[in-house]
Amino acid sequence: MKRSMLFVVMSIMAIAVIVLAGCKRRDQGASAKLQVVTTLFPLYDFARTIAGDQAEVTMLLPPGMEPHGFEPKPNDIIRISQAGLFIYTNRYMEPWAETILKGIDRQRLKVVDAGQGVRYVKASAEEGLEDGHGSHDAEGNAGGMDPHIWLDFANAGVMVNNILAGFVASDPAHAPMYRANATTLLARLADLDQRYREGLSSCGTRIFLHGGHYTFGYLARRYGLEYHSLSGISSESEPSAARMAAMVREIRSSGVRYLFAEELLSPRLTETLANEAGVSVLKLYGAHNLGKDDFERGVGFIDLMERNLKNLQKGLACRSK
């Protein structure tokens, strides 16, 4: 798998170099607006909020697509190379980014690693012990970091500041507006964090069981929840029958009434577990991406997190204050 991924990336880069060699690079000066390319939805949403009407922000990941298996196509590489600003999450979430950037002229392209300076947590190996899928980093080495950093809202604030710095460096003429928009966004994230703290402070259970891959570790850690998922970090891992049976036992012994499923992933395994254990299913948003309908309606990251809070409060039997 590692060799296959490397071959795909190198092939894409080779095609891109050939295409770019025969084409003139788009002149950023021809557009009055800064061209910004992002990878995942949280970055897209933070960037478009900071940008206001002074930049054109796009997302590489097509709406509705689960991102863990995403591989950039030649056109994606060309889009990155023609932008003024490229923003990615981290090397654990987008292992292809740093490799591709080595083949792109960085004279005019500013790059933001949105995860720089965040508090990383090691990827949980607990869920992988029974199904053969332990925690791995971008290169497949054991002991990698959990890439879902945006689900700790303090980390999300760091990401906003990193993105802001990229905008200011790329377009200093509009720096005051970018800073004002970022300040408003940071205040909204702080308010969201406080509502989570209050909303999850008095719950009937603090056991958070998820019938999918290990997505919500950061969120659970921040609010003192005991989080267990069916499988490890990779959304492509298939849990063994032994792991499925162990999860059913865990649901029954914990006394929870709800099992959580993640939007954009097939609910088949979660529903199988819930039916076997006699509990109901509630949906949560990992927010790597969002569905096409929500994207077209302009739904934002904070909107998705508010939906999550409501379902967490219901699933954990939290009392309203």
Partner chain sequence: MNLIEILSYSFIQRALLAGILIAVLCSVLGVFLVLRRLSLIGDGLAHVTFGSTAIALAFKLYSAASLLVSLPVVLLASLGILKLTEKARLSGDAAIGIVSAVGISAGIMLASVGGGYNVDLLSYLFGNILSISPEEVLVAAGLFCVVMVLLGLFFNDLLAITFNEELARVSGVRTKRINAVLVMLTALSVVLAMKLVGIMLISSLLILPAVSALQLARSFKTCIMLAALQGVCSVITGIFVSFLTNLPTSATIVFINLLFFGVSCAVRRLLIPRSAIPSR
Contents of the next structure:
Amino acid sequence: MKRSMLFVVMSIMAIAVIVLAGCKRRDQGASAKLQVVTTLFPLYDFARTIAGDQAEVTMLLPPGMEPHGFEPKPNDIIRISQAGLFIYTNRYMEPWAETILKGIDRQRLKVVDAGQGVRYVKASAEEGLEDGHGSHDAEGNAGGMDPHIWLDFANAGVMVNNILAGFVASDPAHAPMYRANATTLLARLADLDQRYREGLSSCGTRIFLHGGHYTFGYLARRYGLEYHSLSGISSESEPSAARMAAMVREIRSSGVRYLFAEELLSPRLTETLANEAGVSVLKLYGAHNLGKDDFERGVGFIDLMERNLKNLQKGLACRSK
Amino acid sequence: MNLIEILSYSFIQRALLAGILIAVLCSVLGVFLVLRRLSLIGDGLAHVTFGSTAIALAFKLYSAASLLVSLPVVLLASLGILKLTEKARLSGDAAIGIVSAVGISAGIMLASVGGGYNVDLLSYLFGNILSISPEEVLVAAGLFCVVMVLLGLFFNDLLAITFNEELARVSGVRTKRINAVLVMLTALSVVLAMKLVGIMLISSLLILPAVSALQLARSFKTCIMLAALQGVCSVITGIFVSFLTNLPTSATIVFINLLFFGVSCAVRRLLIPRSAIPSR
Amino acid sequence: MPVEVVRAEQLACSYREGYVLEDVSFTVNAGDYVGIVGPNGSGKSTLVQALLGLVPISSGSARLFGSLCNGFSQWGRVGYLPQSLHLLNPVFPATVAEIVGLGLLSLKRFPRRLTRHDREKVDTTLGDLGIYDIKAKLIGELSGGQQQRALLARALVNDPELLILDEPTAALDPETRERFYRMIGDINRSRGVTVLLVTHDTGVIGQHASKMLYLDKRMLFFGSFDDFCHSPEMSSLFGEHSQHLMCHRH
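Now the other one: the form predicted together with its partner chain, given that the block above is the form predicted on its own.
Next comes the full complex, and the chain you just saw is listed first.
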């Protein structure tokens, strides 16, 4: 009796799988559009801008999720293997990407390493701090390289060009349109860069303190800010009491009035530091990912960076022009 | 860096205060849980909290509001563990394993079905002993009072069921009710304390002080007191050692507990005459 | 008019494998000392556990002091020494005094705190059983005989009217065993405590108990030891030679 029930259930499930698989295949047949799978939000946003309405772009990471600990699900691997183009950031950000790609037939699939040609910089959370012997923190599994390359807008431009090359190679028929979209995007990034340069040119302080994991190194370097984070890149690492106290002393001695925290992540530690030092907390987007509401509203990378600029100007007491 | 300076940071003061309160209540609960072979209940209920927080986030309830969902769910899960041991005659570890696996997989399932959240689930799930807010110190104090008063009121009943359930019943102890009190107090402590100091600290404070105290105790009352003492000492030294060595605080506290356990075992071998230890 | 302490009517208990106990009916009056005997697996322990409401009854009824076992609440009148001593956790961190004190919980209402008077009562009980010197020892560090007496103290500390002992002599050597029986006999006679004692020691218990209950899944005999010795059913069960040995040991 029990066995026959099991058989019936298994049969139903098997049929369902076959039918669903069939549906999926038919879907694909109907839309001959290029299928593009991206990992993180900046890639997703760049790719969908370049794609226009000629390709379908999806993002692997569910909205809101912190990407450092992301592991792809079987369904994600199927999505990648059925796509024409797969775009990832770099091997520091998505160490799992190379492993997956090994198991996928790459005859049809074109893979873009968006960070190719970018000059990587070492992440150094605690440089310039009095007790900096915790710098081994910053190395960890990321090999010491800071993977958040999109936060330098010149790098973002390199990424756009890499993505464009992928599109052109996968779907040469629509190449002119892709190129046109990419050119517009590059112009917007250049404009954003210009606004950052001007907006952050005359500020009350150039010390940019972040009560979380090392994220904004590229951005700070580009605009000449002195960036310190509470902890290194690895999201598993926890700060020591000594590091917390050192950060508090630094906030006090630098005279900043705002401490930055990253959107999406719990601001507990940042708030503790801010309360201790008597400053306020402002949020910045690391833009690895996007909250669900923003995602559904179609908010883009440049929108996030504009929000960041506002908060940076407020936090660093910059005169706006 | 001197002691006064370390103590001048208010986040350190709050870590010490809330840490001591949580250490005492976890260590005392832990003695009963370890003896009842429910040592891993802390980890199990933490996984259920993960699952229930996923539900809460799906309803856009963040931080404190997520307790509206996770507290009842985790209380029910703790009773579920009890029911599994009573009705299905499973051992405590198997029952905890089942509930814990269901909790964590429900969380993962909800996280993928829900199509993402506005925040990162895991980062909101676990607190850190260094980031306790003044309001959370009050939460810890309230929790401490509730758990301690109830443990005090039911102390003899708890001792009776921990020693032998049949004997307890024949002494008129309502064993089911007392068991429920024990696991529900644990559930309450895990859910609230996890948000304050993180699960690693909770689950180690539920086990290590208790097993060390079992090595040395010469009566049940001294066992409870030794466990509480170790919990408190480990938090205090852990925070200072973390300060001096620049190591993560919670992990340091766990290692200090391990050290205390090693010392307890050694002291037991040295001080307690071999003849007094029954051969097994 | 004898006062009825235990009464079983057509009592039956079953597990999934079937009946372990069937058709047991007997009455124990105040002051009786009943030896419950029978071969291994005959349901002796199940019987006393059913009387205490520790295992479910599948049919029939059992009463303690006139009230049904499954709703029984006058635990202060009962003392119980369980068989399952081997289940005792050897590292359980409680002293003999703490464990004996738990026997007083049956006399208390919520919250069940022990007073100084209670602690004195514990001391007296330990003294009566001659084990005051092990008061502060950990229960897990005692020898089998000491543990047995500590748990007997726990069963006696609330001055029960009914004392139920399940295989209390299993862990004891013959000499201690004899002393133990004499002690129980004393308690029965001097304090008028009703005793139910489960044992497989049919011959020895006969010398002490006032009544015998012979069990082998069902009740085969209930009556005085004299009747037991002269019962033809028992002689056919044991063989006359064994019955003679059992009944005339001394």
